[in-house]
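Presented below, as structure tokens, is a lone chain in the form predicted on its own.
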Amino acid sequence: MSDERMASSSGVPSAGAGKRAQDYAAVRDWPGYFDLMLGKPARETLVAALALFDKVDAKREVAAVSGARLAVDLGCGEGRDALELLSRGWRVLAIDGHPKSFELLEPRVGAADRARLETQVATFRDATWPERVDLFNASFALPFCERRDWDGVWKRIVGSIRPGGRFCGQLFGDRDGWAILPDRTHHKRQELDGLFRGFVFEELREEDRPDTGLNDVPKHWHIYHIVARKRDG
């Protein structure tokens, strides 16, 4: 099957044809995607994870600990999640494969927060981060990790999250319209239990619905929205 026919059958428009987020992401037009997302609020899974950290702090009567915490924001895009983390006092390592990400992010970081932000331009395979992190955030990023790199990247992610730390973000399911594309990684529901062995799901919401892009190009969404805490010990 040619690339053109594969794109058509999977609901992927030709480059430049769409103006919605899914249309830019389908063809990996990340500058176009970033421009469209600029100014959007933080993703719901990140906000939920941060609320859970705050709840634990309140129960333990711990104050001002977030400044000592480290979050990795993998595939940070234009920076909507990184900015939220910085506003709450977290240290942030923001990673993206496209340099435009940081051209959009860095000018919006306040002077008081700059010392707590580190950036890195790197692919999933080549990205590096500390051995112990409190929060690993990957909002709509990991499905674009190629299958050949997935196992190594995921192993490093899981290994770096400290006990009591969290993962938040999205994975795509096997019924998603992009699942036939060779440069994506999708998962069946039963695979998640293996991927998150040693974690407790605090949120696992499955979205499985049809949608229609511009120019009547069909797209089926199958997404897992995840917040998971790594068990202690």
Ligand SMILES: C[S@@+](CC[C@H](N)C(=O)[O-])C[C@H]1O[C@@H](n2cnc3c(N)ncnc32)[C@H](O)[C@@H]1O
Contents of the next structure:
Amino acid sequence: MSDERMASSSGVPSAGAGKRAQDYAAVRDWPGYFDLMLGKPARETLVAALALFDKVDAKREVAAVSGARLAVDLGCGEGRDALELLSRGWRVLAIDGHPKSFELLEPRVGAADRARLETQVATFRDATWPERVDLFNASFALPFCERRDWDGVWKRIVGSIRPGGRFCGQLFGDRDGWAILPDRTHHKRQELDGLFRGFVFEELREEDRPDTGLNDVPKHWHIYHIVARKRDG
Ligand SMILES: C[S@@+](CC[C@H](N)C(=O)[O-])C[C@H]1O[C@@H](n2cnc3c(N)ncnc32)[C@H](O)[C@@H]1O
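Give me the form predicted in complex with the named molecule now, not the form predicted on its own.
To see the whole picture, the full complex is given below, headed by that same chain.
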């Protein structure tokens, strides 16, 4: 993930040994990754999705919405996106496979937001979430789903997003340097149309570039930044 995301070009140093986020993510050292990410703002794809929800609210939906909207934040990490959602009044189910996520997230949740946060330590495969969600956020997380689990996890994600709801987050492409690793799932561009059948892409930005960062191990990034709305009916 580039710059402070997971990479790269800005060469953001870590607290230890000059490592950057991508170095931790490459080997699934999530505590190291979380320490480096702590305090970063919400991901751009989440912010874009929230702006789209706000626009709908302003136009027509606000009177019809009863109670807070529900977001699932899958692979929530140290909680940058969950905190943003909570601060905007959403109910949030934050899920991550690593318990340190919640040791870092929970103390930073304000008293007024606490009742709207639910957490779950679970793998993507074993995680459970409600049948109907307004927003499914998965920032830089799903590429770490093992290939054998992908179809089932993705089917459940798509099935749970209500008509008019959204998915936002990142998937990684087949030209990404990590595509050769056995424990990841990467997609060709043309596969996205199948994955998002029944959705309209509101943002689909493809990043395909060599890592120009300061590290001496080259890393090619091939990332899809996605905001997609599920069609009504
Ligand atoms: C690169 S981090 C992204 C974290 C955060 N969403 C962000 O944008 O910074 C990937 C996250 O996915 C979680 N993760 C990776 N593989 C997982 C799995 N199989 N099941 C559940 N969580 C997993 C990690 O613990 C980590 O928090």
